[in-house]
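A single chain comes next, written as structure tokens; it is the form predicted alone.
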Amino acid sequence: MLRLPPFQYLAPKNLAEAAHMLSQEGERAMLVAGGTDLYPNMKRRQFTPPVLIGLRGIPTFKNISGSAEEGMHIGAGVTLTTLAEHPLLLAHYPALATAAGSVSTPQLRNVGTIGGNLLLDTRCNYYNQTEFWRHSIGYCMKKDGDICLVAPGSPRCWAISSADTAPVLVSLGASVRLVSVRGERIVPVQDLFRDDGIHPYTKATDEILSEVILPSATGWQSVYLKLRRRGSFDFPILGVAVSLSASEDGTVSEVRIVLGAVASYPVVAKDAATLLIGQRLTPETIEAASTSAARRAKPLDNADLTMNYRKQVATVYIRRALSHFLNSNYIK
């Protein structure tokens, strides 16, 4: 049986108190909300923080406000189940509802939060193992070792971003509010990530992600497709998020195509989107954009199934995601 290492648990009653605690404890502390990823990582000794600061008792973290016309504010502590079943999200931000509803299992979605999923630790076959297993192979660069076992000749870690909500929020043009004792700032979700398997976030260590801010959904439709071996529980080995806006005659005015689980950050396929802007969605334009976007997917041997299969299926999933807008009659 894997057991948690000893730690002190602090339970702030509001955001200001949480920020103060985090500032006081410094690098000794980690934040926890649902804990569905952090606690297993602690059991495997990927993390051994002496202090945990729990955010579940902060009421504002569970708030959802706004409208589809004006945009929405979602507290970082809102559970994935709540998001997956929320009427406004289902109607106007369906990709986010789908992504939230595809995470893990019902039991874990009842506990896991949007903030925790967005800031999910990067994953790798050589890293997400027990301490005993990792010790037996000499550890990896991400924890206790000095080489990347996926690409031993590389100077960097290639662990991948496997958060279902991350590519969706990037495609929606969402932002997050980060709060610390120094103040607060609003950052586009796309700018929250960096291409680094060990340090994948630009968020400062003393900052707390307090809420997700969705822009107006007026004129937009979205879709999220997820590839995994099993239909439940598994992390994505490919996620495709597309948000699209079209004029009345079906001409694409704006589109964002974002790939998840293919790199250490959500990958935006800008060149593929450019091919569609000013065009109508047809089998030909969809095929061209899908082929272009799939070039951004460069999987390595750090996740389930083979690299070649994951590379080849990227085109298929992007094509399916774009075809969704035709099949749903959003574009006439």
Given for the second form:
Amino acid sequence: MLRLPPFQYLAPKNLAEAAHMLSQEGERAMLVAGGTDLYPNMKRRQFTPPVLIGLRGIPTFKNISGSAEEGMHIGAGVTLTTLAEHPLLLAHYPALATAAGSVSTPQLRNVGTIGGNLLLDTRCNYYNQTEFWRHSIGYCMKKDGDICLVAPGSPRCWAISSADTAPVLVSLGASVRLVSVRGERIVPVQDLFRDDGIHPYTKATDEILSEVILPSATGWQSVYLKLRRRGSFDFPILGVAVSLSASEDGTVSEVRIVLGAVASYPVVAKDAATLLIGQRLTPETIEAASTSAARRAKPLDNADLTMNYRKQVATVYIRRALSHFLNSNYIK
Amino acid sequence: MDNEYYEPGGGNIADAAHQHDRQVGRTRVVGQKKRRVDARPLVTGAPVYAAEFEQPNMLHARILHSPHAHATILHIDTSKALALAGVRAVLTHEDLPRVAHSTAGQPYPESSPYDAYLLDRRVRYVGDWVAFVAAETPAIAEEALSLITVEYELLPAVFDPMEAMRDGAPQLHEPDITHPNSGQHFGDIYDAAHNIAAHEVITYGDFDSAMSEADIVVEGEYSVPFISHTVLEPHVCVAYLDGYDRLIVVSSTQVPYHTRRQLAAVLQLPISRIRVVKPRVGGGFGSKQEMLLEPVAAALALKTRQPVRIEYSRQEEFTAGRFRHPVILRMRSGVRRDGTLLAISMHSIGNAGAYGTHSFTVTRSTGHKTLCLYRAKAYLFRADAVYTNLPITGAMRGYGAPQGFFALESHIDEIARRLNMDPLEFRRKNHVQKGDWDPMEMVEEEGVWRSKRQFRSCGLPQCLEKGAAAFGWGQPFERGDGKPIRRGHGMATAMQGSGVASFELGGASIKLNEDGSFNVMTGATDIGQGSDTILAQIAAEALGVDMDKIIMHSVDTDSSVFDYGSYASSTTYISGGGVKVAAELVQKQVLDVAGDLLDCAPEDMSIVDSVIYTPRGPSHLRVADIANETLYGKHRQQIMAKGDFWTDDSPAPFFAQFVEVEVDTETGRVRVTKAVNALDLGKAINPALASGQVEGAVAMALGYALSEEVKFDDQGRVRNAGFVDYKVMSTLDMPEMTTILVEDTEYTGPFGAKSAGEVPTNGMAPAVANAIQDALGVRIRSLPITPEKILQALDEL
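Okay, that one was the form predicted alone. Can I see the form predicted together with its partner chain too?
Everything in the complex follows now, all chains and molecules, and the chain you saw is the first one.
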């Protein structure tokens, strides 16, 4: 059995107390909600924080409010199971319900939260290994070393953004509320990420992600497709999230195509979206947009299956995601 | 029409049927879906496993593993580790006797080379053992590992068996191993200079002559991957010294008696000083047909004179446990245009990893356990097991047969397609028949070669018939248009043994208690498959009592009857045979006393549901009355007997696997949507447990077919040592499954039973490959069948 390193656990009762604790403890502390990502990483010594601040006791973190017309507020501590089964999400933000319901296993979804999934550590199969393994191979730059083992000549880390909900929330145009003792700010989900495998989030170390804010769903449709080996357990090795709004004649007025698990951040395929705006969805326009979007997928050999394969099927998955709107009769 | 050429032996199964003395009539306990005897503790989470066995002042052991694939240890400094508070002992190769042995849990003398040492000054794979630590807590033990400094001299390593066999390749083992039993014809490495741990050739008939008659010759090379057993309960044991200063080892093992013997040899202790106890076990699948952690805990317990527990982490299971041999299999066969199989050949090259445990027998079994499924004029089988600097491959459920059957049953499908024959029809025409003799088991007696193994029962025709009907084989189905889905149907057949012919011993002793209950003390090793329940049913049936009168006790080497352990599909057949003998002897002792009391001849009496029957009907006496009479009355004695069983037979269970697959032609993803599993097991002692064995095996084999593979980097390090990256199929990936139990009575087995546990792992992988061929017209010859292999094959169309 791999064992957790020793740590002190703090249990704040409300957000202000949590922010205060985090400010006091500084970089010694990490936040934990469900712990489904953090604790295994701690067992493998990717993280060894002396202090954990548990967010489970904060009642407001479990809140869901709002409507499809006005937009919704989802507390960071809402479980993935709750999201996957929520009737409003299923009806109006189906991509989010699908993504939440595709994370890992039912048991982990019962514990894992939306905030935790969004802030999932980036993954790499040279990094998500035990201390023994990483020691024997010589550590990588993301933890304890100074080179990238996937691309040894690379000056940067190529760990992969592997959260299912991240590309979906970017495609939905969602935001997050970040709270600290210094105040609070609302940041578009897209701006929460940066292209850096080691430090993939723009969130300051004293900030707590308290809620996810979904914009109005009126006029929008969404879809999420996930590539993985099995029907359960697996992190995405490709995620395709698309949100689309179309005018009455079927002309695409807005579309956001976002790829997960192809880089250290959710990749927005803007060129592909541009190709579709003002067009009707047809097999031809979909093919053109898919080919364009797939060019943004530049996988490396640091996840399941080979990079060539993941690259090869990106076009297929993007085409299928866009074709979903055709099949669902996208003109509403 | 049957294959007319097949004629390996003579003999008559009717003889065997006559020798089989009683029943198979109506049974009261056997054949029933009885609840497992250990169901409640297992389901309620009672502390019944070795890891939950607590002792006062118990220490926790950890192992320092090699980070290098091949190196010589120049120097080890343990002083800092020993200085750490709470550390009680550190052992290195300098502290232990260097005893050449095999860790294979096989009968003496092991048919595996004596190439292993508990600790050696050379390490041969990443994960090999370097030092042992015992400390007051697991955390201290782990910290102590990090304080041991080791100076290595790196040696060139080799990972590919083909490269390892070449002249000048890095050599893993010295040819001149000093045996503890020197002069004996075992323990040898076949060709140490070329890293060939073991080699075997089996021939029958004149292969070249048979091939010359062939209209069509079909060839193919197949390969199967390095996979893990993924047992739920890792290897674990506790060792301590008792009040007699004996060494007690409580271990999660499949082979308590072999372990006791090997432990004695490695630690240079008399066997009499060791007692091995097996509590409940959370799965073995062959990984525990090994002595693994027992000598580590034992050496540390002897050194510290404190109890020591050691348990592998999941990481260690995936790097320094045991694995299934990857094998390259070359097939070449000749057939007549009418579909008569004339000759089959197989050449297997197995990757033994760093040590040759089970390598001879597993690579041998790839052909020995498989080619006899078909009648032919001639057979040619060759096997080599090759050392490489990879983790150790050993026994795993099926023991070579899953590898062999993937090649053979894919190959048979290819032959049938070349002939434009339905693969089911081809099999019907050529498969082994009841009464046939095994061409893989030829022995020379007084200058004459004859087969020593006859297939006295064979329910394969029923498996094929019932399986095909349940599946709808040959019926039209929605094939899909390839945009993007295509569907296909595939099948495979398989067989196995029930124990190893002439190589087993097992049974029980049975003792009567005053309330009419019986202690059944068996050496048979329940590792989660449910053998204690099966043996209780056999004992109850043969004694004439219900299950609640049976008290199971397994295994304690001090009190159980000697047993070879749980492997080779032997437990029901071998140990069950011994239990039945013991029960019959005990029943006779009971009836002798009852006959005296009732003035009736014992041979005219019987026991039904604990009531003593005479020819006039039920008497007023119950078994408990006889117990009281013998323990407190005039016929004072302890009613007790032992029964054991060994045989030159190894009856074959037969299996037919039918599957439907759905292939996404754009992504290459394969889903098995429907599976029909038909097993001939002679007699289902417990149909619920038998079906569970089948479905568990089929689920396991689905991962072998589609996703499981231990991957290594170019330095021999495991890349996917955990359940996130090592892809075991989940419940959501399981097909709709139908299991059919066929009972073609095996007259040599207890109540007609033969084995069930391994044979159902053999069919899924080839059936899936065959179904993919049916769906797409492409042939995948290597496992696992990943989506990329499908896309690549479609590209090459």
